[in-house]
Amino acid sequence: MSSTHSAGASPEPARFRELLPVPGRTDVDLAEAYAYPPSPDRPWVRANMVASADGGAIGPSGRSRDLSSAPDRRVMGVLRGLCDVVVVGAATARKEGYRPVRPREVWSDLRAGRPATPRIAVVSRSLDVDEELLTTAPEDARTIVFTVADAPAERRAFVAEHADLVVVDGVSVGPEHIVNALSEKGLYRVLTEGGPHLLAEFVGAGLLDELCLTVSPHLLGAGSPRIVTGGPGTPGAPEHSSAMSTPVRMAHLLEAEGNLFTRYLRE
């Protein structure tokens, strides 16, 4: 394929075209389009997920990054730059190779008066968390780890030495535990990147305020899980799963390089 770019030149970033609410706009300011409510007085929980055109959330390699693209990564960078903390399940953190967010991955002008990077918060009963995620985070953006009282004692000591450990009484860490602890730390702009089971818990508990969903131009066929996995009566269903429907409304719809970027707000 021929290229209009000179050797060594970086390609221009994709332009985002607005389809809703103002059809045809091509000067979309992503930071403005995805802005959190001004001065939130409680944690505002936003999810960012990607799915194929037929609803699959995980590609052939077993990771969601198979469905990603340059425009999707731009949106992820903006969402991370806007948030105070990125919440992720331990299984997803392992599969996707999570590390502390690097300053170059966020927009510094979005973080005036805050640390240069958002914190990563991992939910893990077994404390099976990659050590680099614990030991390489900057001091002003230490990783947070949520676990339960019967987590392995030796592992608890190591995690507590290198990260902020939050121990929850009971057999599992619920969304309300996460939201309450983040509120106590003054982390109100919350971004969760899944995985599907953790997102199901937030939805079931009625604590998800918005969903930012990238629809990737791929077909995966049968077998790939949805962005929300587990439900009442199904094996491995989250404790907080619910059969209730959660009404949402579309705040915007953008397009870039065949990807659709939707933002849904809970009614």
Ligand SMILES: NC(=O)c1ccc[n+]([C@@H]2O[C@H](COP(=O)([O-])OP(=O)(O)OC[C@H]3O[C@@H](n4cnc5c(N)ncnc54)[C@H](OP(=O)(O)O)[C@@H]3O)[C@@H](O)[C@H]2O)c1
Contents of the next structure:
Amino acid sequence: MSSTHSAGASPEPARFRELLPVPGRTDVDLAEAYAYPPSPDRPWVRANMVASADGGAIGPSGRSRDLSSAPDRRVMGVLRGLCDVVVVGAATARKEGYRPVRPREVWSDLRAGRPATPRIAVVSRSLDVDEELLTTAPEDARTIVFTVADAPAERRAFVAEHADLVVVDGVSVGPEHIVNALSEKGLYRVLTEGGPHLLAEFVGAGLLDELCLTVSPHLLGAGSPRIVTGGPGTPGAPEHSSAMSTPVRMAHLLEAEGNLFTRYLRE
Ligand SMILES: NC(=O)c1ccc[n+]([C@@H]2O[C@H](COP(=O)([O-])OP(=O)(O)OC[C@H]3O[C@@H](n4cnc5c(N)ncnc54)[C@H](OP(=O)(O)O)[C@@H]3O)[C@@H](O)[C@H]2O)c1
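Since we've got the form predicted on its own here, give me the form predicted in complex with the ligand too.
Whole complex next, starting from this chain.
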């Protein structure tokens, strides 16, 4: 499986300790801890991101792998197993080498009655999307590509041949277009893996229900963007202030190998 937080297997399964809401529990069932709301009747949008202790989202490699760890990959695997679709910005798909998700045996219970793997949905104006991501997905988990009407015509034809292409009028694919189209396809358990530009659009539109954030024990210093970037609140904007503040509550806080795993739900 391609991975935002990078791939790799841990020799020993990581042990997760619950700090909140039940301090001290060590028998945390991750699938239970991260379960989507039962029988959702609308798409539920969860983001999974990793940040350094000082708030950076991209490490020296230009990717998030510098921040990842075996426990982070384990959570990421569970979140992918739970979801119907992984939504990702095209820059992340390119940078992190996204491919169709590979099935995992441990998902058989999590995915009972659903395709063996979640679909990948890429958002792109340029349609510069890796061909393998389009052509090698299984038929029941075809890749979805969201784009705009003036995307390059020849790329559009290729994408439409091999994947489910959703074309939106206007200059931008709004998060509401994504959520509506996924809803029409019956894909209600949504996981977005960023990147920071796409995530900022979901947050700005008020369409992020949940943020799963790994705080990784690293300092990245200045220069690394936050997990949301672009638009108001970034340097260059008046007084660097944010245009919004949405309250969230912490659903749980777990710890493993010095990483903190937070799960925030929108109030
Ligand atoms: N720390 C973490 O958890 C984490 C998670 C994910 C990614 N990352 C890192 O973040 C970096 C990439 O993130 P990013 O913020 O630069 O980019 P991104 O959000 O992944 O992707 C931006 C691209 O998505 C497309 N896009 C976004 N919004 C769109 C819209 N409204 N309409 C149409 N297309 C739209 C455009 O694609 P086109 O250019 O194709 O037109 C745009 O260039 C990488 O370095 C990656 O490693 C970190």
